[in-house]
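Single chain ahead, written as structure tokens, the form predicted alone.
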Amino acid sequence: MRTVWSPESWREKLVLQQPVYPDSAQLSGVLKKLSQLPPLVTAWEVDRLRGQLAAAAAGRAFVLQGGDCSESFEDCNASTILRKLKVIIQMSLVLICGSRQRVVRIGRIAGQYAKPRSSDLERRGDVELPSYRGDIINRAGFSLEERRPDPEMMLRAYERSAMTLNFVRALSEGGFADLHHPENWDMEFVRNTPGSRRYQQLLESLSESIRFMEVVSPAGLNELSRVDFFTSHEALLLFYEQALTRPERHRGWYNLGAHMTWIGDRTRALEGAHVEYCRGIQNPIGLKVGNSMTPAELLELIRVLNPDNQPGRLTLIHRFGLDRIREKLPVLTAAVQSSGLNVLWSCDPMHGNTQTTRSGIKTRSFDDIVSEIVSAFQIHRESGTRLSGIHLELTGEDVTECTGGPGNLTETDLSRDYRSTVDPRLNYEQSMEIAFLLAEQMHF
């Protein structure tokens, strides 16, 4: 039997991935303040998205979700905002064009400023220092004051994702979404490249389709001047999740700091404080599936955090690699599917397919991204499922963080504009290149 939930309940569970805070009432101040602040999302958007992901679930629509593998505070700036949800919006967009689907695009932006860790400590030499954790905790400078956790890192966080989500919503439901201008959405650094050739196309043949529509229909198609956009950040760091977690009337508690959370790979115990925090809250869950997970506890942890069995509730996010997929994923969608349990599959191909290059390079290579998606599909479909989202971490920025793709960069390019502190990201040509092989293997 679970206990009483409860915003805090998670302290009374096995807490992991967690910083200690030197001052304790430096903590419970900054805890104080954020209950207090303004929530950066309402009840009703976050119902909206638990809604569509229902319709992704039964066929009806897609999830793209993608953004960084954690944001910095640096980066909370116009340009790279912008960048970011021009690539999301373009992606969307062959992939509604291509497969005849709507999307349901979902940021990880806003609020993804933590990152779990392998090792709490990192050591460099003789010197050995806590791990960075992401910028709402501490600094990735390697001293002991960067490294220190700070609380106050949790207002900045606050703060710069106030004003992310205020930039992407005012250019979400502004003109810059409106299809009638695509030229808004431009990325001026790769006007050339064979990927944005093949968008152009596109564009144009939309463009036609739209003013012959325009034409025949009498009351205009408005609902082409915007976009639904949505904000999701894995629950990581608990004390700023709880202090963001407010009730609504009649209708539960909800994390309003984002509309979407997702519990990782590296805490999804059954008994932990991620799986107890997450599953008193209203907002859709994602739960990263990897390939330690077993189908008994898979199914034990789907029914923890989906109890009463709601369409749109939960999100698998799977991540094995490419080398693992064949071998894990096809027994749990058969548990899954037999067991009648309402979840929505996502691939996330990323995390699986990390490597390290001879000179300590962290990086990914497209090729083995592509193939892990490929085969998501193609199991998904061998087992009577359906591949319904795309979880990836992305930047709209001219990185060189993943070898391969439409730049053929190899192990020497990556030093050349190596941005990521934690994790390498598909760049913008990646990006569209992936999306043009969604929109393909969306039509079998």
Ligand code: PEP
Second form
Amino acid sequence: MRTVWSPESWREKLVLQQPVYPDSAQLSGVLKKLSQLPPLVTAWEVDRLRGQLAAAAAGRAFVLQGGDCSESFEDCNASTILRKLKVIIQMSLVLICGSRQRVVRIGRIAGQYAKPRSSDLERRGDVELPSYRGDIINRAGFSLEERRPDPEMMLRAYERSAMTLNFVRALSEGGFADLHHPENWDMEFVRNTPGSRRYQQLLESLSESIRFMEVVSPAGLNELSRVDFFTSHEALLLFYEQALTRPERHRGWYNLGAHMTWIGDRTRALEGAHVEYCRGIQNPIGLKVGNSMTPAELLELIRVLNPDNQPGRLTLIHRFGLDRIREKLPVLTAAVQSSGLNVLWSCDPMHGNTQTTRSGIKTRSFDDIVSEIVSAFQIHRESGTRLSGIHLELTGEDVTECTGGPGNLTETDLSRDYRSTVDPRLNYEQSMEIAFLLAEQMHF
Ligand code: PEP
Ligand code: CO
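Swap state to the form predicted together with the ligand from the form predicted alone:
Zooming out: every chain and molecule, the one shown earlier first.
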């Protein structure tokens, strides 16, 4: 039996992956301020996303969730945000045209600032310091001062989330996101590659269809001048999440810091604080499912997180890695399938495929990512379940963090423009290539 939920009932549970703030009075002061600031999203938007996710789980849409592993304060600028939005919208166009399905776009954006770490401490030579946990907690530089957790960073993260979301909303409401203006949609960096030519053809046939539809049904196309774009992040730093949790009359508690939040693979313990927090909010929830998950544990987590078996409420984001997916996924799909529980299945082909090069750089191979995606589609087809979403770490920039792909990046190329302070992301061209591959897979 679970006890009564409240926005702070997580504090009674086992709390993993939290910083220890040295000054508790300063922490309380920050949380008080945060809880008085306006929400970033509304409960209506959150409910709308839940409805769209229910449609996706039922086979009527596909979910494209993506963005940085960890947003950085420095990257809160116009061009980075614009490129991130642009690549996700462009990928969604490829998916829509290729698969003839609606696409639900969700960014890992406007709040993805906290990172779980495998170790509390980081050692370099003789020096040992607290690990970097994301810009909402401390800084990446390797000094005691930079690694000290500072509660004020929660306010800075809230402000940057608000600025990011403000710009994303403005861009997606019109002008930039208007499909009547395909000139906004050409591929930067990569012109005259097979991928960009394929994309250009797609854009031309899309423009033609739009012109045709406007002649036939001029009133029906208002929707084409804007796009829906939702935000998400890992609900990791529970002090922050609690402060953004607000009551809605007759509808319960919502986390109004993002449309969707997810529980990470390291914090998904049944009796842990993160599951406790997430079970009580009305938002759609994601649950990362990694190699240590057993069928019994998964069924129990689903029941705790979605006791009313509400469609669209729970997205299972599996992240096994190419080597393990065949062994791990079928037993879980079978268990969920036979229990009649409503979930949306999504594949994160990034986190199980991380490798470290001989020179110590974290990377992922494009081919491994692609192979895990292909396996995931295949296994779901064999299981009678449906892969309804993809969860990617990507950027709209021309970075060199993952090897392979259309630009054939090698390990030696990685040092050219490696920017991530945490996990390696797909670059612009690699992301677009994945979109074409997904569209193909969705056809089967
Ligand atoms: C992440 O999504 O950045 C992450 C840390 O994933 P996971 O919890 O699946 O390891
Ligand atoms: Co990551």
